[in-house]
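Next comes just one chain, in structure tokens: the form predicted alone.
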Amino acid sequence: MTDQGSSFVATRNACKMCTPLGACLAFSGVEGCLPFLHGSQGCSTYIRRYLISHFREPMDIASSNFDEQSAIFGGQNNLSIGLRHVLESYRPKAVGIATTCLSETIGDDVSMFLNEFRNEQAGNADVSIPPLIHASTPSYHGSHFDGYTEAVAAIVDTLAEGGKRQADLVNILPGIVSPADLRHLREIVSDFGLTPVLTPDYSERLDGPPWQQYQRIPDGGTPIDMIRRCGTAAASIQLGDTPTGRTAAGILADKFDVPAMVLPMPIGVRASDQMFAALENISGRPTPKQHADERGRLVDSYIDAHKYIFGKCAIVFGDEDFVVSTVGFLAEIGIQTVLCGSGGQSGTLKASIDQIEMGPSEPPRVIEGVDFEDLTEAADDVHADLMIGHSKGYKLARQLGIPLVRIGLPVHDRFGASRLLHVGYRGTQQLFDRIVNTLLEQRQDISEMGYTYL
């Protein structure tokens, strides 16, 4: 209930997606795991449609399929029937169960339901019970990023075990990045002579080769046996420093004393340097030459393209971790961020932005928990040369008459989102080239001269 005299404005064209969507994405990054939504069928349909249009890969998401009766009397029976069905027909190695608004609102005790289900099926020789991973993800609280973070924490909390410390084992908790980013992170860590436990890893499952025959649960994902070893790792590297509440790195530190390194998303030279320094510290090895060379070429390209981008202004929006690192990256290449926003409401976005070294530029206006109507109103007060964010910003970019450089999730109106690389020196190089060429293309398009040499 609002205070008397205050007004409530509903979200209009949200700058985020629903919480269970993030959980389904995280569960898809575990080998043999089937995402399962405890709630109405429409939720799973919406999430499947959204993720398929971004990744261009098939995705099965089971549902307990609430009806009017379960919405009133509780969904335990639906959950039990649904789980029995998927265990018999999919034979999953794990089931990731995320709750929806409906089941959370009526107060279903899902943890108790799962315990009773395990007890009921204990004597059933026809049904093998795999790990049942439960994440609480009401969509009226948080964003898809919060759902992803909660699901990764639940995966580690359910599966990780302790044991003798393994000096060459490193937990990598990557945040929501592209399949190309996941592959590159695995490559970087391996080049230091370390064994990465990348959790979750949907790089193969959501960007794989064609099949000869349909697979209900596609190959790929972090092996469950590897996740069980997370408690023995030398360290955990969490990429992204905006999550609040429980995190996988925090759980591993608390339960198994695995040191946690919380770093920004490695976009830009400075943020990537922090990740490579952490890997040098863990491995005791210097950064491999191929990556040092990539850093050198990236810095050289900053110099070469300086005249095209210096003094330009940008609006940045999307997931909070992406926004923070992108603003830091823009600051180091001479583009001023004038406005940034996120649908997330961690409460840490402004503080993280304030810590960025902006040079001579004024700090940007930061708005949290924003929708695109808010962003549109705020954009009227600033001058911007480009926008950087996901596809949902296209309408505003078109209205402002400026280009949109697409990063993050979702990218629905362009092809190849799975192969967009953002992280590390190589990913920063690709993003930098895209930004420079976008500004050059804009300059050509509006020029009466029709420059062919810029």
Contents of the next structure:
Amino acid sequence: MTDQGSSFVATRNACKMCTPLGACLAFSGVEGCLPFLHGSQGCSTYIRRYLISHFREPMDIASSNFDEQSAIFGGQNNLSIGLRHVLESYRPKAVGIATTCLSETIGDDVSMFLNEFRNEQAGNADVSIPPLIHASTPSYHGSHFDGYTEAVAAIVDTLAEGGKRQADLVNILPGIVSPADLRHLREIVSDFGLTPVLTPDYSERLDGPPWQQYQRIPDGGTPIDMIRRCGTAAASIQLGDTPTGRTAAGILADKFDVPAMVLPMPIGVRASDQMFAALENISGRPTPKQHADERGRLVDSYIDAHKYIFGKCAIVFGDEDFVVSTVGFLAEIGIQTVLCGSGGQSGTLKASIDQIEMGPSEPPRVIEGVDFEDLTEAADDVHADLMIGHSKGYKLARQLGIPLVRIGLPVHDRFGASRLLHVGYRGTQQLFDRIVNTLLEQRQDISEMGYTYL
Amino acid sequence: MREAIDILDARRRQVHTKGSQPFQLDCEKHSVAGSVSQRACVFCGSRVVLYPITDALHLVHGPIGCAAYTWDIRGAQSSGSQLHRMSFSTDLREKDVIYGGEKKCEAALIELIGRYRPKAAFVYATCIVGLIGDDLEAVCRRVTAQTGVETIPVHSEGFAGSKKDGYTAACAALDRLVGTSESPPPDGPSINILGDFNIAGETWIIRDYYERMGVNVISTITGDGRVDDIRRAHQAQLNVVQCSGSMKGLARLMKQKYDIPFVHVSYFGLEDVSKALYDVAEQFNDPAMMQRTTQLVRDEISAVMPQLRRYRDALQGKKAAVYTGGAFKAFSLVRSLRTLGVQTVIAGSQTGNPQDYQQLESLCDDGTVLLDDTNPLELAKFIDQTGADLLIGGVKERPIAYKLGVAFCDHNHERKRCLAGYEGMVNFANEVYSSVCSPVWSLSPRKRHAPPVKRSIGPGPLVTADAGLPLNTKAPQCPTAATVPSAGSDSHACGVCQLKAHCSGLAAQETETA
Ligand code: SF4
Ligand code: SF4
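To complete the pair, please output the form predicted in complex with its partner chain; the form predicted alone was given just before.
So here's everything in the complex, that chain up top.
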């Protein structure tokens, strides 16, 4: 059964964020890049606040700070003044400009504004203009996930150059994952003897050490020089197969003939196997021993714990990528997903879930464009033992009296979101252990005996 | 070594160091384009003010972000309905933007009112609604007529001004409710509590103080607010207004329309909360009430002083930076910090006006840096320059402090801890103490060479009060006996409330009764 959200006109407790948020996140993963929202100030302030609560790191997002004049006459003036100010105060190596609903609606031609800005500043010897990357992200079109995808596409489109093919260079397009995931992906690719261009990579910037001195733009991010080399890579691996619209992998394939491999988010043994197989293919090497060992331990732990979890029922929600892979992973370990949904509406969620090898499990009810009240109402018709998704599901989990295993973004009510590992065999292991322990803890809590062996 | 951070030319006049030159600080300006202002938008201002009205429906008319980022973000508590904690959005899509969002808004309102049966509904216009030109007044009229539930538009288009304009829009919306109830007024002195938002139950604490003084509280606007109470707010004899910007507008409107006088107060810090209670008692000109107030202040202060003294011993000599939304709170914080032996070296706000900054300047010591509508880079620069040990602000300011190895205290609407009133002052002291005196700072790169300093308040429970908890019974003691020297203040004034009149009045009463 597939549904398109609810019968309600209004969205009640949204299960998504707006497009510019995703774009700002992507821009924070480029070295020295300052995210800049072209629109009113409130959007950038709210987005900063939202992301700071998740990452607990500085999150400076500039804004062209529209006022009534700009809303009426267009935002060109604000954009160029704003850019001049950020170049002066932040000295960025790139500026990632995302539009908000407002500037999109008044029809600002940002590409033209940027060209004029470049020309205007060309005569000014004091300022050198870094790359200006423009992502069009009206929020009435898609969700944060689409904004992220569009911004990554814009980064690559603006910066990547062609050239002689480099057999050891591989583009990794990771999707919205945690800093710990990004670090792990880099490690995996390097262990195959390959050089990853991981775009974006906010692992250091959004999970970094304290500072000796205040940094205008925190260290870290994919080096711009590396992104320039994207067009020469042996292949692109895009993790997550739900994006629609233009994607970085698509652009690199079209412009520079870089083969694109679109894989599911590597959560679970089977999904991770696909990523490792792709890397074996590209590198011509077998999976390095330490990773093969991790896979072995993971499967061993599946066996050790299977009785604790078999037949349990889960509700899964969040970004489409995560939902698809989590449902696949749960099917692999014998937990049945009874209901799943995403605030996104790419239209591909149901089809991707249909592809999953369900084993003994029944296919779940899938709701696209869901909000938390739809999910709450749908949860009435099912039995669930746990929920898996981001922290905004807490209200429902509390209402149902079942635990919530937090994954993805946002995690606003637990500590260490940046260090949650989800991907690869190691990430799956951590997630698996958390799920098993959550269920054990619950079992122990409700037992009258309070057994100390479980 | 990185180069020093400069102040943008366009912002130079919004920064001032006390004593460096004659006082001059620009403010009430639209934020400079490209500066990473800590301010939000008009919508934010309205949403902050109206959010705690718990039995109303709040529908954000616009694309999803504006509603998603404000979902359950604040610590405003309710003693009943939790409807305000829901995030409702019309989640405008492309076709709504092209063809207009009125129909969607109307349909959303009708179904939501049908489903949730609120006492009233507020519809917030966001940026995009201002552009596509939806006639929200007309939509609300139709919905009110059809459902019988008063539906009120809030003209809070994000770009049309600053957060302060959002306060004005919220006050205009509230003004439509006030005066629409016919229920009989209560006997005896009565007030409305304006501008307290019941963060972590603070309104309950304040309300309890006034009730113990013998004052009826007709409505609390908007902390733990109820539509029906707001409707009869015009019956009160006095409006007690906290917070510089948000509720002054409503108080003024009620003065014009219903001739209700108002007083400005703050509930943060011993001095300010005591003054708030005395000021209200003075307005009613009733010696018995003044007597009760004096007793209350005395009891409360003597209950908290022993703990505050312990915190003060640990914090003495530390330096703080204060950056708040409204300037009024900054005044209270400067004073509260003084009570704890902490000196304010940076003080600023997002929305202060010239009079506010004048007052802030006179309150601060020489060398204090004053900032209007500042940004992360400037804050970092001045924290570095002044050697501040602590930053007080909101979540957006937190990482600036932490990255620099500086303590932080959240004093925004999103906090979950009560900081108002007397028990709130103890919590505040504890908040400051548990950050400033944490051993973790000695490991941060900026402080690596500094050995961890022993500044523990020693064993014994750190009592922290939660809203609604009964206070301990305490021995009566004159508040003037509480020995909190207030640096830089008039030495003849009471060390606690700093009010000469109250202290001498109190002394006179004591002699009479003796
Ligand atoms: S769109 Fe406008 S109203 Fe909404 S958050 Fe942004 S600035 Fe505020
Ligand atoms: S106006 Fe658009 S960009 Fe801004 S917060 Fe709202 S949804 Fe996001």
